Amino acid sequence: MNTKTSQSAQYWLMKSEPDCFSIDDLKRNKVEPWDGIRNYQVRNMIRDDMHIGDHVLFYHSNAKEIGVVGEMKIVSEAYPDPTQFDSKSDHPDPKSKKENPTWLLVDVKFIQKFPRIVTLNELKLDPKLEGMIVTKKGSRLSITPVSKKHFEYVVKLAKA
């Protein structure tokens, strides 16, 4: 038995820049990798902590209008990120080795676009969403987990 496919799902948050990757990308493109991680410590959870079937928010970042924008699932276990060896990628890493990667990714698989933007400033001033990884000052990490309870509490807002 997998037991990365047999855990309860987990629920992630998960950041990209709408003009480099945006939840249209992805709901036309359907399925996707999610490559360019170059943060050991998110990698170490696409590694160990993600799981096929876990629920992410889509979030954009630098962008007119920061926040959640939607939801996807992961659909593959971690395998190597074939942009770290390609030079002409946004994220070549020279030091990689194809026989030992440095860097993971997953793909993931659109669920659905919110009707409505759930806003970084929504986020930190709903009392509900304390403790909220994004909302705390500093956190700059690309992907972070998110509890059940907030997961469903931002789709709610976001389809309110």
Second form
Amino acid sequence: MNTKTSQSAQYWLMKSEPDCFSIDDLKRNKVEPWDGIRNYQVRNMIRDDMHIGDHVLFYHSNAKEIGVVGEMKIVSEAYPDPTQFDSKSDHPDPKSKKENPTWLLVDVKFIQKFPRIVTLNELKLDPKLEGMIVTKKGSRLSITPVSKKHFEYVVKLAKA
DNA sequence: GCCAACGTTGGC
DNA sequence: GCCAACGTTGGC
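Follow the form predicted on its own with the form predicted in complex with the DNA, if you could.
In what comes next, the whole complex appears, and the chain from above leads the way.
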């Protein structure tokens, strides 16, 4: 018997500093390896809980305008992040060994850039989005799970 | 540029 | 295993 059960897609929010990698960069490249994850909690999530076909909100952090700017999709399972072995990359990790890489990444695919940004302030103020992790004070995880309800509501807001 | 809120490191 | 010091994230 096949022990694999078909799982329904999950929903996420992923942060990026637009000065480093923006929604427009993703739109141009179509598919991009989401490298540079150097947090164990986030690594474990992408390794254990993230799968091909999952839906993602693209979030601009550390920017003039902070908030959700578009949508993308996960198009690979987690695999070793090559930048950890590259001393010239932004986040080399000399302690990580090629036989047993510490850091993983997933490939993401551009779906759409929203007609407008849904700002963090807007997310915080909307009672329908209460409990969304990114709105919580001190939330520093670059990837967080989002409920299907919240995801669909944010997309609706972006197009309103 | 400031600083609060974390996460990590390393001495003990 | 504790915890101070340090580094990073990211809103403001």
